[in-house]
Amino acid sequence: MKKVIAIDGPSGAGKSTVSREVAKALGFQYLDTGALYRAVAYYFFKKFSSIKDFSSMTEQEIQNELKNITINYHNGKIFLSDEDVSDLIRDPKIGEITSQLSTLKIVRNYLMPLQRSFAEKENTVAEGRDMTTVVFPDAWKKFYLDASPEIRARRRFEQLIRLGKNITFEEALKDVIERDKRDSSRENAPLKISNDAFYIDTSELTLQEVIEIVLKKVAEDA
């Protein structure tokens, strides 16, 4: 296993963008985890074109379909087999979905393996919502972002707009509280903060803020 630099948050907390130019500043992969996940969802999106077709079906079949499934990451871009879905899968109703499916043992289960094997070729900074707790439990450096709900859904809302979605503020700000309650609540590993995590709130600090502070942090424990 090479070093490891976990972070952990909820969604809107700054965690992709941190993530990304941390990976680069200091030479590491990076590693988006909530990628993977929407890329699953996305293949199920794609073939039964609604939730409730997913929601009503058995765990086998789930598993069934889960067979037919190939991802591949390279350099921040995703592909579900060889289709480019790095775009397709940032559409709300696939986050929608990919909401639901985080909480299913059986989906984690089948891209723990994928996330791990990142992290034993090259060093990595690994971003999702478990990375310290369950996936990178040993990982060199440990982080948590976080902001207020209102913040990170404006965040959601100006990154949606800028992709050309039509969404309102409004269900941007619903989209994240119903989105931290489940993350928080589902049985299979549950947002939260690890003990041996650095605590970052990012409300209230720009971008290159955070960053410095995650590069000072690590420097200072190297």
Second form
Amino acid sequence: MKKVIAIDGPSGAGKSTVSREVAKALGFQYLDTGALYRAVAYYFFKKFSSIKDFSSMTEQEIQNELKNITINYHNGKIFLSDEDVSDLIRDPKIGEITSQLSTLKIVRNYLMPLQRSFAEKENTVAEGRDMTTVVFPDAWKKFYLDASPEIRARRRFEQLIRLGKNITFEEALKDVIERDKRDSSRENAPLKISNDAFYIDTSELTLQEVIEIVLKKVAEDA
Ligand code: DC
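Starting from the form predicted on its own shown above, please give the structure in the form predicted together with 2'-deoxycytidine-5'-monophosphate (DC).
Next comes the full complex, this chain leading.
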């Protein structure tokens, strides 16, 4: 296996930018596992746009659908079959469905081999919710990025406004709090701080400062 830098944390903690920039600086590939989950959600959204609650589908029905999904991912760009869905998966509606679908063991099991296959080929910076605990428990380096819900909601709000989405700060905060609750309390691979992860509270830091801390830590222990 190649070197893996595993980065976990809640939504809006800065994982994506930090992971992308750390990967660039080290010449590693960048693996955004949230994008893989989002691509699965986008597939379900497109096929069953009226279905909001997947509890109405049986495991077998979900499994049958998963078999039809072909995900291609390369350094942050993601394709469903040959459709580039990199921007489409960022819609808050898709985020909501992703958060629900990602609680299902069947979906997590489906994405597990795909996630690990990336690290077989190239040194990788992998970010998500269970990189340090479940997918890459033996990762070379582990980090947990955190920040207060208000700060994460502010960042998420500004990011979505930049993408032209129609959202208020209050909605962003409600979304962050709900998602935190779902990501941390789910039975399968919940978000938690791994004992051997280096914890960084990014609330009062700029992204550049966080990137520097991660790179310094990697270089120190290399
Ligand atoms: O990081 P993100 O916001 O793109 O993630 C979208 C959703 O996917 C989020 O609700 C948590 C889930 N997710 C997960 O359960 N496990 C991962 N490794 C990555 C994301």
